[in-house]
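To begin, one chain is listed below as structure tokens, in the form predicted on its own.
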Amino acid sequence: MVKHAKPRAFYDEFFRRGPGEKNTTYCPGCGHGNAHKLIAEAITELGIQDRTVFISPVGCSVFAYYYFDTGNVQAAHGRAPAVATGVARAREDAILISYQGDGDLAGIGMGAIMHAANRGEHMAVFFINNAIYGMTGGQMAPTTLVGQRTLTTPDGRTAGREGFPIGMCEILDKLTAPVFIERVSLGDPGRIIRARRAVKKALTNQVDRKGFSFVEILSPCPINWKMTPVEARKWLIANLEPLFPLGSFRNLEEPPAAYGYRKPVSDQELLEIFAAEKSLNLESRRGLVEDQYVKIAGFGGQGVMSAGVLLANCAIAEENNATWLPSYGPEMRGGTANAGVIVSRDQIGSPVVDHANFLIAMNGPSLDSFEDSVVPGGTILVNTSLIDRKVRRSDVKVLYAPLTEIAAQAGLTAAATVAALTMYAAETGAVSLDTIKKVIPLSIKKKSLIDVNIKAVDLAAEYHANNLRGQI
């Protein structure tokens, strides 16, 4: 007696709809249920459930993790192949499935899928082509037929206005690296059986480490096509299949080139790559009096971003938590630039610094922009070399220092932000001057500039001690 059962690769119960409800997330007649079952059966038959990682992006595929009892990673819209690439390169034994719709893969994700295919990444891509955006209400997709009515083409798609439908199998077949490309259909039981073979072949290729496999699955979408499930299957056969011909485009026994797998880099190798010492012998967890929300602002070319990274690295070296978030205008030099740095003993929920308790203003526009955002009781460090006005507020502490001149004395005006960090450290004690000096060699790419930056630290510390200590 043959007993038919749900494939083991599925969860026993689908909890998306809530306790006790038996229906799935998919609309009546939708092809995703058929596609899911074909994939789950192949996973179960091949015995790869514990190795499989399902990558699902935005769209009707977004809830795959409610169905597949495998590894699951949620990806941004169109980026499933990029995420799958990262997983494949980190886990050599993983079986990667990128499950995508036509709006996702052939629209916003076109670049991601093309480059993953061109690299021959180890993954099986299952491309659900129903010629429409399903989840968001039935807008035109890259695969929508000429003349087809959708929410965004109420009079029908035209070649002159919206362009022609895109054939993804035909495009990918122009690349060298893919080993398997096939288009199948869910139009009737016979076609579903052929689709099952293609799905299993794509996953078998992953087991055999052959490379990139792509299966395009023509699928009905009755709700957005405004048809009954039976009508939708007939329409698929009569209209989609002539435009997107079924068949095998490529089925190679051997990949065109051996995949150059590179094992993940170890922590020790990373330290050697970045020429970092494993231990800096620093004082750990210096016991911050309060969390630090630092805004460093100036113009492009002043080293604002580098100073933010340096401060964050110093905080991390002392075993505090830190985040760094840059913001800058389009200009490489001379445009606005600012960086927000948070230092805390606790986990940091967001890297955004809207209200700083310490502002480093390197030029006039920066002081104008951020003076009012400093919290009452906070501190503002003003670079008097470039700012000729006083701080207007009376509820903050203000430090006035010629930061650019101090850096020039050290021999490098671009070290003005290092001088500023030094004064910040001396004023708050959030990081030590010793830590700054030890981290500078690890943060500066040009080794010839290490000594001059350390000299800027010494000169700034001296200026703070002689002119700013005890200032109100």
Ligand SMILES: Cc1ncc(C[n+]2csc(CCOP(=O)(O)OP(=O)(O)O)c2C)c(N)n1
Given for the second form:
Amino acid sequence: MVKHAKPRAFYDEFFRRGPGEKNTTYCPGCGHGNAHKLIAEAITELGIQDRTVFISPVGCSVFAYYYFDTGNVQAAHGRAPAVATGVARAREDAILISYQGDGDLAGIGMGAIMHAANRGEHMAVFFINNAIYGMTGGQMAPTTLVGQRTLTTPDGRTAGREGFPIGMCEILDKLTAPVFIERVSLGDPGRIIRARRAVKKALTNQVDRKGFSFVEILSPCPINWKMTPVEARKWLIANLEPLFPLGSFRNLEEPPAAYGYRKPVSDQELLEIFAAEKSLNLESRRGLVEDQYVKIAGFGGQGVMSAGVLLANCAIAEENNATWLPSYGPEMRGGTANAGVIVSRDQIGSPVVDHANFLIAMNGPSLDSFEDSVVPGGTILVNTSLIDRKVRRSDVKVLYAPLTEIAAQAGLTAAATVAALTMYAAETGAVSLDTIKKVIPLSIKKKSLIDVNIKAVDLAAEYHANNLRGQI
Ligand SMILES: Cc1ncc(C[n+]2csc(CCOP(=O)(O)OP(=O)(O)O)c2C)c(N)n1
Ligand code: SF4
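After the form predicted on its own, can we look at the form predicted in complex with the ligand?
And the full complex, kicking off with our chain again.
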């Protein structure tokens, strides 16, 4: 007797639709349901449910985490391979699935997939090619056929206007690192059985730690193709398959020779990294008086980002939590750049600093941009070496200091942001000057620059003590 049962890798109930529900959110006849089932069966058969991490994309399958009873992460549009890379590198035994639609993978995420494949990352990528943007209502996708009508090509895609459909298997097959590339179809039961084998092979490669496997699954989207489920399967066979030929593109026994084993950072190594910080004998400042929202802003090349990292490292070394979020202007040098740093005793939910309680303005455009966003009662430190105007606000404390000149006295104008950080620390007590001096040698790679930066700390602390203490 054949007993048909839902694979264990699926949840028993699909809560997305409510308690007790057993159906997915997909439209009748949608290929996502078939593809999910093939993957869930393979996970169950291979006994890898407990170590599988399913990365769901943006698109109709965004809610895959409601269906797969595995580890789950939902990634930003097109970034599933990048997220999978992170998990794969951190968890040596994890089985990584990057599940993506054609808009997600071949449109917005083209860069992410190419580089993950080229690095031979440990992951199985399932690429659901339905030749359209399903979730958003049927716009043209990179794989839309020439002549195919979509919401954004109402009279049919033309190669001259929108370019040709992109064959992902053909493109990836030009790279050295992938071990397995195959295109399959959900057009009829025979094809689904062949798709099943390819899905299982890609996951078996994961178990055997062979590297990057890619399965493109031609899949119907009856709703946006404006067909019945049966018509859609027929149309798929008649129209998609001639353009995207089925079959194996690559099936290597071993990863390419040049692709060496990549060892993830072990828990032990992480502990050692943290132990190194402890060996600095720093004073713990878990009793930090108030959470710090700091914005350090200037032009690119001024050391704004490194000062942010230095502050975050100092806070962590004193056993507080910290985040650092860089924001770059389009230019490498000379453009605007800013870093937001949050320091807290508690966990930090979002790293975004919209309203700083301490703004370090290293140049005029930074003061212009961020002066109004400082919270009332906050503080603005103005680099008077490069800013010749006064702060207009009357509800904030302002510290004026010639930061670039102080750094020049120390022997390095680029240390102006370290001077700024020193004044911030002296003013708020959020991190100690002692910590800054101890962490600088760990954060600066060029050893010849350590002494000048430490001198900048001393000169800035002296300036603060003599000129700014008590200033309103
Ligand atoms: C950064 C970003 N850009 C655009 C969107 C809108 N968006 C949501 S789903 C989608 C298309 C998904 O199409 P596809 O990857 O083919 O998956 P399908 O829905 O067909 O399964 C788009 C453009 C978004 N959510 N985020
Ligand atoms: S819109 Fe298309 S891809 Fe999305 S669930 Fe419906 S049939 Fe499937």
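Remember, it's a predicted structure, so these values are computed and weren't measured experimentally. Basically, rigid core = biggest C-alpha set you can superpose within 1.5 Å across the two forms. Residue numbers count along the first chain shown, from 1.
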Core-superposed comparison between the two forms, residue 436 Cα displacement 2 Å or beyond: yes
